[in-house]
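Here you get one chain, nothing else, as structure tokens; it is the form predicted on its own.
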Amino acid sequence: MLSSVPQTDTITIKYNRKKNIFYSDKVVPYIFVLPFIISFLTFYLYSIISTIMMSFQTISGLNDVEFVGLKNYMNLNNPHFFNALTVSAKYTFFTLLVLIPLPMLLAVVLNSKMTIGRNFFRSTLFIPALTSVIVAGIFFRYSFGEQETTLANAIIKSFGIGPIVWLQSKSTAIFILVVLATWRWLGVNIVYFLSGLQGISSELYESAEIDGANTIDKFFKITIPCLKPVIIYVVTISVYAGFAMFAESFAYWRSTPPGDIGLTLVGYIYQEGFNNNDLGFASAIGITLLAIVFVLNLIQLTLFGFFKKESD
């Protein structure tokens, strides 16, 4: 009986230690982020390291791998790569040009209490984001067909313009890609900007009205500065999404666009990796794409002052 007392105390001490660890302010945050860290190390970091290694190799089979140094990166100096880079850059630029100001303006309108049926429009504009890109792509591919009776040609015919071969021309390829992207992601960006607008105090607008500010003054001097964190976030994910675009191009032209008119960097990775079985070269394109997106986002974050301290 006398020996059981210290044993019970020992068990109690161990239990309290475990309890203290799980209730510790220093340990608990790491426990919550542990699933993300494990998934990141497994599915992202390992994949990135493997891709970097593969970009310096020629892979002809599971056990037929040869180290080729920078040969895959030197092979990037070809017209297909620069065409894909141009298409991805143009697509990213025009999607930024449309999908930043347009959803911001619509969010301001939908945030106004004077807008009739704003909850209906909020829901309706988000529905395209829930639609499969392949299903939407098939609809848009037929809409931009070359016949006079297709939707796009029927619309421009009402303005006296003749039919256009939308899917066979470089000048229209970027346009139809941006139209599909706008249709899909407009509602998502509106949600981002609406969430930012909810956090702006109405007192700021009331004070501005007392000082004689009109609607345009309030938009440029209150709304846009207060939405700066949301704008930075939307620009960051838009740059990534623009250069990572593949599904829209695939939906229009499958994996081989005529004359490479809709070939993006990710589409080029798909062509080389799966159609031509050159995984080493495809990995080199992927690492180059990663570097481009990283540098561009670093530049835009610096321009927005993201890395400046509040005291600066």
Contents of the next structure:
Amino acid sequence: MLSSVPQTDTITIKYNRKKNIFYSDKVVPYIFVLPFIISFLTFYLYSIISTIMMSFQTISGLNDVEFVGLKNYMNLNNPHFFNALTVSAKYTFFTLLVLIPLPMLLAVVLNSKMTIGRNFFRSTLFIPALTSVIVAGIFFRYSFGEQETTLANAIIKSFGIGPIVWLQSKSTAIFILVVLATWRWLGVNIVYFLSGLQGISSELYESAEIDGANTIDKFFKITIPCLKPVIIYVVTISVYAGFAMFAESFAYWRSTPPGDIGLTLVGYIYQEGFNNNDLGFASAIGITLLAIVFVLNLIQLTLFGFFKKESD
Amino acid sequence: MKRTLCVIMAAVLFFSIALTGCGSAPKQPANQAQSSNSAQQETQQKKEELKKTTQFSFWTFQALHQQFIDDAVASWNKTNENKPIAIKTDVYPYDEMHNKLLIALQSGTGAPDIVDIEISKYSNYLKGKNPALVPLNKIVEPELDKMIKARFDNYAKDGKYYGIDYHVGAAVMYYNKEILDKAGVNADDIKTWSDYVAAGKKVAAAAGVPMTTIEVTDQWTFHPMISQQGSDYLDKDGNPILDNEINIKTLQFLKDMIYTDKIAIPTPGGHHHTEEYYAFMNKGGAASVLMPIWYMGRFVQYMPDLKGKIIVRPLPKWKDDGFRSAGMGGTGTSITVQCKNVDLAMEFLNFAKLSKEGAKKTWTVLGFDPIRWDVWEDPEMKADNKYTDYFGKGIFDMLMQIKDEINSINVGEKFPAAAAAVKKDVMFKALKEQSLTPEQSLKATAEELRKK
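Return one more block: the form predicted in complex with the partner chain, after the form predicted on its own shown previously.
The next block holds the full complex; its first chain is the one shown before.
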């Protein structure tokens, strides 16, 4: 009898140890975040490190790699890079200018219980986000064709303006890119702002009404301050998305816009890396782009006071 | 209560649909069982045949080329019953295919056995010490004396031929005879470029349409015109000569045609492969267009209203003893080093593209001018097809006249970059945007190419 007692004890201990791994507060969190860590290490960290290394090399083929120091970065000093930078910056600026106030206003309208058919409009405005930019881009590409009969030229003709060659001029290029971006991303930003609006307590508005505030006062004094976290988020992702834009430009001009009129930084990476088979130089552009977006986002977040402590 | 009913109904519906496919097969009568036995034997045989059949994969960016290869595989299997092959073709968009191939070759896995590579991308794949393509000298060299050799030099490096083209791509002038007649111009009287400009003025005055359209976002107007004069983007050693005197003069000539003589306009849509241009030209928008002979297919396919109105003539000359054509464009079919049966693939390519029969097929199936000139006078080439229906007969008689008036082009390592720069910068800035003069535009791009 006595001898059997320790035996059962060891079994329970072993069992408990096994159980302990899955019930341990220290180990389990790591197991749960493991899938993310693995995908982060393989698809992000590894790629970034490998890109940084490639940006110092000339790559001519499999196992045919030569270290060239800063040459790729020196080559960035060329008009195409600065054209691409200008286009990306202009595009980001104009998308911010349109895609923050417009969806915010629409979200306020759609959030109001007085609006008729608001669920219908919410879903129709969101649908473009579900389509492929390339597919929609083909539609836009033909709408902005240069014949008199294309959609865009037919519309401006009714205002008495002559047909415009949309796809071959610097000023119209940014315009048509922003039109496509607005059509596509408006719905997504509305959803962000709607979720923000629904978090604002109705008591605030009620007490403001009692104090005699009108609609405009309420919008600027209550709605916008309460939406600040959402605005910060939307601006951050818009800056990133603006600089990372590629598909819209590709839809209009494929990979080589004439005279760089719609060439973005990512488009330039594509051109150099794949069209010209210069992956080293393309990596250098990529790392520079990463640095630009990083710095811009830091500046913007600091200006918004994102890094200040809650208590300040 | 109602809800439970709904759930039950839905479940019944679901299972009745899901189980329809599960019905047991009806038992077969004895004789049918026998026939199914022989059918089994047949499939067994087929499987064995399939084992013997060598499978190849083929990538291209041009759906027409797939038709050509399928046709060649069918005739190969008829004449070579002991070594049948099967080719699985994937047609990708132009950029996508070239990029996919580049990555597959660089990473050493995933490339097809046989692949079509376009000429202005080709030298990207010959970079480095060991190109990932197989030299084809074994099949090319025995036939080279019957070929337009310039078309093989485009895909060669260090004396090794890596690709086989589909066509010569002789640049020609397509005239709209209806418009010329209206202006009282005879296309055969246009011998030089100054004749051409003079005729253009007549056309502009009488018919009220431009003589021609000039590509401002592509190279098919500029490149043939400089190639006619023996100039190019690069010299024999691959150094940029884009800003030499001939090129500057030629670009100035193009600009003058548009803005001084007013006989030409920038192509609607930028180049001759846009929907805008097809619609414009189809309505009789311009009296002529300079494009290679492979552009015939675009007329047939996209400009049906011009059937019977278009005549094909050699290009005007620059000097009395000047050349009347240029070899433009091209696609080299190559075998990658990842191919599992290189010898058989080579034999097939020899059969499909280098042989006499293959050369004839490039005309009958594709409407291209074959790289093998000894078939140009063959009676089979005179037979009617959709191209003779559209353009009339005698296309090859005209080609025979100009066969020795084609300069080769220099395809060095910088050719992809040079061609891309001409397409997107040089032409656009000098002719459309006019932000730079022709000289400045060419100089700026040439400098940039030298730095690379």
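All figures in this text were calculated on a predicted structure; none of them were measured in a lab. Residue numbers count along the first chain shown, from 1. Whichever C-alpha set is largest while still superposing within 1.5 Å between the two forms counts as the rigid core.
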Take the rigid core as the frame of reference and indicate whether the C-alpha of Phe274 shifts by 2 Å or more between these two forms. no
| task | Align both forms on the core first, then report whether Tyr30 has a C-alpha shift of 2 Å or more between these two forms. | result | yes
